[in-house]
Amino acid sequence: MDAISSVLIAKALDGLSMRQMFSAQNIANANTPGYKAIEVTFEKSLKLAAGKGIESIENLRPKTQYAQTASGSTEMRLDMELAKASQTAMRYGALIDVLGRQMALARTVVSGGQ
């Protein structure tokens, strides 16, 4: 693995992280009067960082912001929650078995093929 794609799949974990936390936030306080969901987005900046080198990536930092929904309402919606902390644990499950697969792939380079 070249040293940009442990970088920004280190960097996707972090926003990953980062949004569980909040979706976790926002379901607890689903019942909350008052509460504005939080939501977490770093794609778009990640992408754009890429193009731009390691630096840039690293200095990378996930944005917070109240949620709002379709119609520009802030209000929560629970089901919404719930899948999208479905989705983000999804996700990181998949980068980490990636960086596993490639962990295997040094192991066995490195002990010789055994």
Second form
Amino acid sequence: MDAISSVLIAKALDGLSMRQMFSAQNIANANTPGYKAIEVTFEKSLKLAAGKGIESIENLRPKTQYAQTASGSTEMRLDMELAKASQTAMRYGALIDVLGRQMALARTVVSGGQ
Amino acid sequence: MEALKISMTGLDVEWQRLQVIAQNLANINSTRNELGEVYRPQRLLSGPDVTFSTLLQGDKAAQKATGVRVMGVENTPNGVRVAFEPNHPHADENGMVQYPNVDHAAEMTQMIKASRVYEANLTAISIAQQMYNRALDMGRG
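Can you switch from the form predicted on its own and show the form predicted together with its partner chain instead?
Okay, now the whole complex, with that chain kicking things off.
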């Protein structure tokens, strides 16, 4: 089993839970006039770091920035935020699944396949 | 702050907003309050919960997840309208009575908006809960 993949999954889980936190923040401020939505990005830099090895994955920090919609405005959309939140939860669940499968493999190895 | 706590601050603020709107609607005909003045419609002001020390850090500080908080409850401008009702016990010498200038339609709109945002916060809480539940499942199957 690859040591890098569990580190990678753990980092992605961190990023996703941070994204969830900022989704909650954006939704909580839905009635704040002039509020600018904040988004968390880490996927691209995680992909780059994965090519460089475990250490650069571990040093990676997710980035926060003001979100921009396709039309270029920074105004927040409640529906989009909720969709993003549920997407984040889905991805989080998928990663947990992958991690669980890895652990099941390790368990099989330890028990000698019995 | 974690997602659940942030959504809870959102629930709290919208709840208080609903209370202020309900207060305005309930007092739509209140010509006197406990101070003997006409009731003035109020508006709840809210914004991201940023402390002074984080505010000093400038734009970067605005990008912290700290939830939302009530900034205050203020009287709306043009809060009084007068009507000619000489037989009203609260009429002045010219027969004019001061009424709160509650904009009924605007209050209802605000109320629907607040309740929608309240629901959105509840949904965010249940999504966060799903995530926590999945995390608890880790290594179980």
